[in-house]
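Just the one chain here, laid out as structure tokens, in the form predicted on its own.
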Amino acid sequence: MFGYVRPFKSELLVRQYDQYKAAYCQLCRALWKHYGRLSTFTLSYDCTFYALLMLSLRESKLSLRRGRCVMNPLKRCDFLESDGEAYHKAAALSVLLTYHKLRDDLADDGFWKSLGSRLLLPLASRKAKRAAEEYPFLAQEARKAMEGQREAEAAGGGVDACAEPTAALLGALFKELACRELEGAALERFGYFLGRWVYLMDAADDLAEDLKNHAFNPFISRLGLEGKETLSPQERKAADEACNQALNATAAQMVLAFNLLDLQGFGPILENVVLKGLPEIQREILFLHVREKRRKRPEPQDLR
């Protein structure tokens, strides 16, 4: 996952946002507890969504506790604790995905650009090994997806082929959360199209940078942009609109599957993410180019 699966804050009730933030902080705490302080840097909106989805499908006893921030002990924050494994499992997924991302960066980037990944990989490898021992299914699916991703991109695959591994990964992970057979089918389809949307969103987000760096991006061949390093305003607008159409088609299927789910507890928050948060991210990236501007002037993005 890539940090795109987050709520649209202004459309959440204050109570709902406080719950989301407390769950986000609890996941950070779970990362520190199970995998060490450095693992808290892998905290993401995406794995928070995974934890909330799990909590909304399985009965858990929740309790709100006030405590010190893991990253900043001078700051106090709320933690939404659970008696189940949701946060631990989401933390394991976060560590595993980060490990594979570091491996990909090491393979794709030059020596100096990948130096940070090279230094972090031994530590991430140890944490991923522990996560794999605790949750072998997560490790197996993550490894299979990343291997499939590398193969598809190395072969210069099209948009569908390259999006398939991420789509299949989330489909499998979400299906595994089901408590009933019919629920599993809806969860798998929802996860599949969410994973496809995430991959396409990331590819669209990176399009201008990949053109500049002569890096692989499935939208380059899809849109006939081979050989270009920069796009004129007209070309950029046409590319954004084409990416938007592909994302909208995927999002339509995702929403249909999401509407079949019977979610308890955090259902309204998850609905906000799917129906409002994702479209807003899509609008910000494709038409406001917010993330592109942030790359030039980085700003803190997390909730801690």
Second form
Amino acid sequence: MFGYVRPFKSELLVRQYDQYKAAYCQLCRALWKHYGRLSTFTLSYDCTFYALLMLSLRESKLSLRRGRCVMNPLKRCDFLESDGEAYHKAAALSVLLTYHKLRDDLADDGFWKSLGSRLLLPLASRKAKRAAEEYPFLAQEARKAMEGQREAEAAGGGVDACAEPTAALLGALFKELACRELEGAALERFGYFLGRWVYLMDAADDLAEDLKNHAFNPFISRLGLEGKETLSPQERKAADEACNQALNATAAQMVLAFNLLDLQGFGPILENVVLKGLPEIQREILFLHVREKRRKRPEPQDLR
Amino acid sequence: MTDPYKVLGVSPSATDEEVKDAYRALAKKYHPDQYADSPLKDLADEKMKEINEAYDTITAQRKAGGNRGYTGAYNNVGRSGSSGFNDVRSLIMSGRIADAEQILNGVPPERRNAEWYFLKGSVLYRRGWLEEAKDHFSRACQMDPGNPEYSAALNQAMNQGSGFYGGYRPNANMNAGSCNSCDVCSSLICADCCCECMGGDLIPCC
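Got the form predicted on its own; any chance of the form predicted in complex with its partner chain too?
Let us now look at the entire complex, which starts with that chain.
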């Protein structure tokens, strides 16, 4: 999706970092195995988080296997295998979200800019169809979210209305993982605010670019920046701080729900993501302006 | 019943002090006050009960005095004597957010007073629409500046944007400790200046 949901590397134990890397590589393998070589380009930190959450909510047997990297046969890689379908499901989600993203780009961009998406779409739609057959629930929720997003943005909705579809998507996906009802409530709430956080982070990240391109961004009307093309340093700073506050309020609610989850296995890694990784992204994007746009496929080594 | 030591996350060989610390940390984490406005209140209460029981069992086993856990929680939306929206208030208190919102939306614009904005804000807050909730709370405070209920709600909504409860705080140093060598030096120099003002001296050489 966006790649914001990732751990803060320097606060991970070395053991946890190795585990995270091995899980990341295993998800890449699952993508390759189930949806073909090209689908490994859809690999993201977000879907890795989804897989780790699934693996932490129920007992699963994990085993480490040494092998070669899927993309580069010269590189050695560890793979953290598990029984059950966690990786397969996360791979399906990754494919489905990318498919909807491509369709979205196609509708938004002009002919030349969308040429790449246009060429990839038939292939992606074939894979997405297979993923949808295997996981109809994921496909249905992803489609609902994309339609909701389109409607909310077309209606020029506020920050909350625009964040709702992504938030509801993760809420529904996480709720489905619950083993008991009360836990489902906490998972849904956690997913809701994580999705909301991701959407707001992305909107805050794109704010300057959207202003320049006269594209829709919910923060533009929220912060009263209509009609502006560029922001002075002071305006930029004020906008970043306002966005940061909205993100903090969301994170505060997320932490409350997260604290109620019973996590085994990767619990500490997930806690690192929620308590340290997300704030770090806010810092990097809003205060350090490390705007490395997600052009290339991220590697676990890229974690800061 | 599950192993009380496992619930608190300590080993059975832990000292009384360690058990107490673990209990305190968990009690802080699950404290019902934090969840007063959250639909997860039941789950938080359940967790709180679990750790209270575990702690009570351990202390009883060790015969090391009694314990009182946190009981009771306040809820931001309570009964209010002169309320025009008692039905909405009780719906919110029982967690029926959608019904409460429907009634609120049916109120014609000219009858929307400060309380309406407060209750609508509470509904939005529970749904996770934090930004609009904040707007509604501040509108309620503008219309009725003296009302403690409204200003408490606005304060809470504003505080959570500070990054203290989650997210990033620009003014706090996350990577190093809160006190680095630079802080120590500047504080000492500052203290020295203060002493000199009053006729004393802390650092004789400057």
